[in-house]
Amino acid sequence: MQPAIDFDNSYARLPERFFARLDPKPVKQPKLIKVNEVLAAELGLDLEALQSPAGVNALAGNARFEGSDPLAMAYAGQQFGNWVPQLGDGRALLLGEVVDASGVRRDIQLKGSGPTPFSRMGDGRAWLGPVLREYIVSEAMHALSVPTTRALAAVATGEPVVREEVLPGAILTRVSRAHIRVGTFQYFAARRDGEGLKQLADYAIERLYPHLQVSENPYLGLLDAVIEAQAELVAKWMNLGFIHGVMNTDNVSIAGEAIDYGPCAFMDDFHPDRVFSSIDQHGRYAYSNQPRICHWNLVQFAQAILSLLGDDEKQAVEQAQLSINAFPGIYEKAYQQGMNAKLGLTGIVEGDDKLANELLVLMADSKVDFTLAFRTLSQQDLDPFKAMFDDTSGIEAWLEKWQLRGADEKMLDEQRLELMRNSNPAYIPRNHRIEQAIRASLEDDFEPFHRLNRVLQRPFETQADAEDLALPPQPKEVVPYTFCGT
C-alpha cells in the first residue's frame, strides 16, 4: 500500500503540450537520508508513512504516491544569454500539487529520478553532492527569510551516477509555489502559440497572483508582480552575499523564489566582482551583476508576454517599458532597506547608499568576511571588527560617519544591536562546510550533514556548540569553485 497525499493537480489539467507524462525511473536499493519534519507538518503529510519503507520506495521514484501524477513540464530558456528553444524537466518530475495548512498551493517534486523527453542525452540522474548542497542552501535560504523553494526529503538511491568520475546518485523532493518559469512563457512565445500563453498567464495569476485577476489589464499586472517579486528576491541575495551562479531565464521562477541551487554559494572574503561557478567563465552572473543580470531577465519575460498586453503593439510597448523601467528603483530600495537593517538603521536617508558602499569598498580592500563583518559590527565592542580591516584610519573614519547617522535613530543603543543581530546571520551554509559534509557522506556518514542543517535553521542566534560554524575558512579549507552536477 501507498503512502497516500492529497494531491489536487491542477497543472496537469493544462493541455498535454505543457508537459510530458511519465513515471519516474525506478532505482536499486534506495535509502532514506533524511525527511524535513517540519515542512511535511505544513503539507500535511503523514511524516511516519513517509518514512515507512513504502514511503521511501515513493521518494525513491519506484512507485507513486497515491493521486500523484507525475509529469515533467515544458519551458525553454536563455542560457547564459545563448536562446535554447527546448530545455524542460530533463531531470525531474512534478508528482502533483497539495494545498497547504496556511491554504497555500505548492508543488511536490523529484529532482534526479530519471531521464524525460526533455533530458537532451543526459542520465536524467542527480549525484549526492548537489543534491544535499540544495537541501542545506534552500533550507537556509528559508530560515534567512529568503523566499525558495524547500526541500522535504533526500534519497540515496544505491546506484552510480557518472559524472567526472562515478559517484553515488541521490533522488531530491523539492516544494515550491510553483514551477513555472520565465523560460515556461518563453517556450509558448516562441512557437507563437498564442492560446498556450494565454492559458499559462491565466493559470499563472489565478494561482500565484489572484488579485490581479479583477484588474483592468491582469497581464499587466502579472509582470508588475514578477518584477518586484524578483527585485526583492534579488536584493535579499545581495543582502546575505549569495551569488546564484546560474541566473538562466529558465532558472527564474515567476513565484519570485529562489529556485535551481546549482553552482551556488555565499561569499566569504568579500569582492564585487566574485564568481563561484566553474561554468562562468566570463562572470556574466558574479556578485555584483546579479541585479542587472535579473533586469535583463525581466525584459525576456516582458517580451514573452508583449502579446497578452494588449492588441495595440506600439502601447503595449510602452506599457512594457514603463513596468521594466520601474525596476531598478524596487529593487534599490529593497536593497537599501536590508542594508540599513544590517547597519540598525531603520529609515532610508540621502547619503545612506553612499554610507553602505563605502564600507563594502573598505571590506573588500582587506578581504574581510561579508558574515562576520557584519555580525562582528552587531556587537557592542567595535575593537573586533575594527581589527579585521588593513586600513586603520579607514575604517575608523567610516565608523564615525555610521555612529553620526546612527544617532538620528529613534532608538537606544542595544535596540539598535538587537536590529542587526536579527538581521545579520551568525551562520551561513558557508562553502567549505557544505564541501566538508558531501565528503564525509561520500563514507556514508551523514552526521556532518544533519548537523549543518540543525545549526543553520537559527542561523541568527548563536549557539555555543557551533562556533567552528560560524568562521570563514582555512586557506587550505576555501573552495574557489562550485560545479553544477549534471
Ligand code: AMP
Second form
Amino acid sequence: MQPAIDFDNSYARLPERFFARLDPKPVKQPKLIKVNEVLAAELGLDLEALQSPAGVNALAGNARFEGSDPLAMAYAGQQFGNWVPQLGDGRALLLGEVVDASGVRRDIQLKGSGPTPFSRMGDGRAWLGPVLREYIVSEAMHALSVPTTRALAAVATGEPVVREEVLPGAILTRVSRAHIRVGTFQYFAARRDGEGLKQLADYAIERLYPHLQVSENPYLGLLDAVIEAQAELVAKWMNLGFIHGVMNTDNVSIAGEAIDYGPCAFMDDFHPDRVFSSIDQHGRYAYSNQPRICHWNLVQFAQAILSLLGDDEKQAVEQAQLSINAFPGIYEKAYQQGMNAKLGLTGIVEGDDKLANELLVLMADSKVDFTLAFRTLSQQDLDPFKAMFDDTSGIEAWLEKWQLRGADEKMLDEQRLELMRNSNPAYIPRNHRIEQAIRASLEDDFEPFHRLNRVLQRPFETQADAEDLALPPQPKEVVPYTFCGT
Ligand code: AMP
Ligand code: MG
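For comparison with the form predicted on its own, please write out the form predicted together with this ligand.
Time for the whole complex; same chain goes first.
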C-alpha cells in the first residue's frame, strides 16, 4: 500500500514557465537502502507504508505518490564564476510539499529520477556513491545543528549508470524548506521577466520569511534575510572544517540551507587552503575562500533582485550596497561566536579572533587534525592535546593565553568543558569513512553506511564501540579528493 501523503503543492501553482511538469522515468528493480525514520515521522509519513513495495516503487519513481505533482524547477547560475543562463533540475523532480508536524512546509524531491528538459547532456541519474555521500553528510550536518537539506530515503535502481566506469544507480529522496536558489532568481532576472521575478520573491517571502510581508520594503528585507542566513551557514561550515566544494550560485539556498553535497568533505588535518573537489583546480572553493565566495554569491543575488528594490535605480543600488557591505560583520560575528564556543568562551572580547587564529596557525604548522584537536582540548587533561603539536613551546604559550582569557568567564570548569564538548564534535563524516562505506556498498554490504549514520546522529556524545570513527585516517587511508562524477 502506498503511504497516504498529504501533499499541498504550492510551487506547482506558480506560472508554467517556472518549471517543466513530468513524471520520473521508471527504473528496472527498485530496492530500498534506507528510510529516515525520524524524518518520516516529522513529516507525518507512515513508515511502514513508505517501506512497503508500493512505497519503495514510488520512491524510485516507478509510481506516482498520490497527490504529488512532479516537476523540474527552472534555474540558472554561475558555475565557477561562469554564467549559465539555464541549468534547472536536470536529474531531480520536486514531487510536492507537505506541512510537517511543526507547521513548516517542506519540499519532497527525488534526485536521480531520470532526464528532464533541463538535463542538457546528462543522463538524469545518480550513482550509488554520491547518493550515500549526500545521505550521510546531510544527516550528519543536521545532527551538528547546521541548517541543511535532509535525506528521507535512498533506493537502488537496479540499473547501471555510466560514469568513468559502469556503476550501480540510486535515487535519493531529498527534503528541503524550499529548493529555491540564488540561481532561481537569476533565471528570471536574466530573462528580464520582472513579473516572474516578483512572483518568485513574493513566494519566497511568504514561505520562508513571512514576517517580512508587513515590512516597509519586503524585498530589501529578503536580501537582508538571505545575507544573514548565508553568513551564519558558512560560519558554521568554517567552525566545523567543512568544505562544500561547489559554491555555485545554483547551489546557494534562499532558505539558508546547505544544499548539493557533491564533492564536499570535512578536513582532517587543518590547512586553510584545503580543497577536495577534483574539478576545483584553482581552489576557488578552498576552505578559507568560502566566506569570500559566499559574499560574492550574495552580490549576485542582490543584482538579481535589484529591480524589485525600488523604481529609483541609483537608490536601489545604494540600498543593496549597504546590505551587502554588512556581510563581513555578520559573518565575522557568527564565526567568532562559534570559535569561542569551541574554546569554551561565552562572550566575545577584543583579541578573541587573534587567540583563535593563533591556534589555527599552530594546527596548520603541525598538520593537526582539526576535529580531534578541538575535542581533545575539551577534556580536563590537556597532555594529549599538547602531544598533537610538534611545537611544544608554541602550544604551551598558546594554552597559557587561552587559560588567562578563560579566567574572565563566570563558568565552572565542568560547565566550560560541557559547552566545549557540545561545540566540538567527536564524530564527523570523515572522507575515508564515507569512501569505505561506498566501497562496501558496491559489494552489497550496507552495514558500514548504516553504522556511520547511526553514530553520526549523536556527534557530540562519545559512543561505545565507535572509537575508530573518531580517529583521523591512517596515512594510507587518506582520501585527498572527492570527485564530481556524481
Ligand atoms: P550540481 O553540480 O549537482 O549542482 O549540478 C549542476 C547542474 O547540472 C544542475 O542543473 C543539475 O541538474 C545538472 N546535472 C548534474 N548531474 C546531472 C546528470 N547526471 N544528468 C542531468 N543533469 C545533471
Ligand atoms: Mg546543484
